[in-house]
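Just one chain is shown here, as structure tokens, and it is the form predicted on its own.
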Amino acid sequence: MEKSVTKRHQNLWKVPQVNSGQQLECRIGTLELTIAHGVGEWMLFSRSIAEEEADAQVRFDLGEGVPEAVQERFVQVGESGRVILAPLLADRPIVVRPRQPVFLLSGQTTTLYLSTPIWLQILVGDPAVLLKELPVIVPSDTWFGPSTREGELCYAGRTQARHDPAELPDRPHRAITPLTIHNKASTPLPLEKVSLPVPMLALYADQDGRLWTQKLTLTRHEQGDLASIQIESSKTDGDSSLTRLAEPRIDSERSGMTRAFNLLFGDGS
């Protein structure tokens, strides 16, 4: 259980205390979440909404009573009304597809800013205990690899693949990954879909509450079908104002970061 709970609980959002007999309605991007505190128990109700309906600002509304609609109940004896909502990254790689095909020509380097949806840990009490972990957007599964025998189970996502992070809208439910790509091969590199190893990345927040991951650098070599990936150990883009919110789910050093090219840009379905 200890490993599944985020090690750090920075106050990214000022979540009100929910005393017994109260309920908290939360709106975090595409997630509508109700957390209710009953006598000796907590109750949850959640639903996802469309991206076009998502707000740029996180909202919390505290009220009296408990909701009529409840999906899950969690028994906990104690009077503490402390609630922590801790963001973290997905538990699988996310295959992102730019909305328009992008091609990186031979000998060129580019940096793309790709966004992926976050997960949320709901913790209550003092000391904090994990109630549940859930995605702010329920993702679809996809298999990514050249065949059904070679590849990995991932989540599917869409991104604008911007060159300038200032062009990305403010979305509290998505984290931005800067991906620098060096194409040293003699042929153009199609960026029709990219598998981002987000479980190997740490999560940060800037002073405006925008979420970031560590920067990734990928080099496509001329020889063979291997692509080397480097995860920057420091904070993304050298921004010293970022606060580290969550550790990587997977140790990248033990997993190895040189991967088959077709598992990063390959013919996955």
Second form
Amino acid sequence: MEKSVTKRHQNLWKVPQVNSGQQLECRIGTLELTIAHGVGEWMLFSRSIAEEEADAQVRFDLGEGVPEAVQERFVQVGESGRVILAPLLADRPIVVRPRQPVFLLSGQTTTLYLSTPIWLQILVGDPAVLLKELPVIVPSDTWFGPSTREGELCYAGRTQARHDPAELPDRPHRAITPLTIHNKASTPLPLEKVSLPVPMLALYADQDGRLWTQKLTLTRHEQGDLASIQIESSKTDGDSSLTRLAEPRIDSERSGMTRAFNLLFGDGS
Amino acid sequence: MIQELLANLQAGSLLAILRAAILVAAGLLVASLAGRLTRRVLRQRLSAQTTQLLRRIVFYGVLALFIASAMRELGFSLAVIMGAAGVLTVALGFASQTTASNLISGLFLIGERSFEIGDIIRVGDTTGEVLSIDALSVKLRTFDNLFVRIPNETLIKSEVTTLTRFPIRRLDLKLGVAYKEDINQVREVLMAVADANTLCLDEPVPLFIFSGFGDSALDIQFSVWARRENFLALRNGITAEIKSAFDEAGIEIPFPHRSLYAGEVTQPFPVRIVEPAPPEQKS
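Can you give me the structure for the form predicted in complex with its partner chain, which would complement the form predicted on its own we have just seen?
Shown next: the complete complex, the earlier chain at its head.
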């Protein structure tokens, strides 16, 4: 079901041209990336730094020469120095765990803002061809399912699970998913961990350059262990200033939208 | 007169033999074609194991039909052959007990589906990838690229571990730390190492078991989970990370040691410090 991720490759940031003999140092949140353009080839060096040291601003420094350390080389004959850095969402669901346990009481509705690290597609040349796709942070693997035999391999993520969008820090390497949860059952709902189906979501950017995904709505019904998950067509109500950056990696199927509740919330529900 | 009859008979039988030979040859051709067709059609839809099994059934089934026709052409009666085969089977059965046992075991192995072609299995000391599951034996390719044939009977009788059955695996590390160490601190250091390693799964959570007071160390079992593809990478990575984390936190991994105690009534061992002996002069 995988399809072309970006219909039109867009530069969210102003990436300068990298002509032959030049190198570009990029700093996008936790990712330090050097893209060098040699004669008929491109060279790449990337490194992830700790999240605490990440900058809120995206920086590009254009220099001359070739970097000392090169991890990979890509052969491409062509003069064009165009570089596109296209952000997109992770290729597996991300299991998000709030840093402290959060409980949603019976009959309550809340909206949590959960952030997940983004992936980056590096495209070069004219017409643009894919050089490499890499995550800005290499997330830890995790297993999400009722047992060690059944389940799904996901990435693990930590979040503050904030209620107030104004409190959200500026982080260029993370996309925010607004998740509205309705608890219609009579017992409190522990939000120990939530599996966010990010491969099914599209990526947007607002005017400030902040990354958003579509809004998700989860309803825990009164009876049974089923929850319905709904992907809204836009991020927030009436927000038209958003630019669509990337299409979902996987087409969401309607049948997959109602899952067993413990599959979305872990064993704690 | 008699010679003429003989010549006629020979011509007739020659013709029959020729026909039978053509039938067998055609049978081989058709069976092989049908087998290949089966594989091509089913390869996309079914597993490698089922495809191979069905291909063989088609091949031998078609071939058996053609051979039976060829026998009839030669003048054999099928009923007689079957009767003879019955007697023959008893005789052969006694003579080739092992083969028969392997054959039957093979059927059970295929029916049981405890592993399939492409799986990695461990039988006794042999670990390898299953190349084929045949009537008499299972063929493995070990990781040092050797071809191992294991009789089906052995597989039925012994314990077989399929390493690639489930998507995730647990790695059990047995550690020992010195008696002076704080177990809680050791636990925190180990959990931090597991947390920092991206190959190590967050869930199921790493397991820390204090397994007892050993001879020279506090025995600890630390179990972490990984995707089965990353199992080896995790095993190599995490042990080095634990060692450096222990070194950094000043946690001692002791080697076996022995205290000498001279008894209550005896005096302590007299210890005398001597000057190091001068190096021997070479003559």
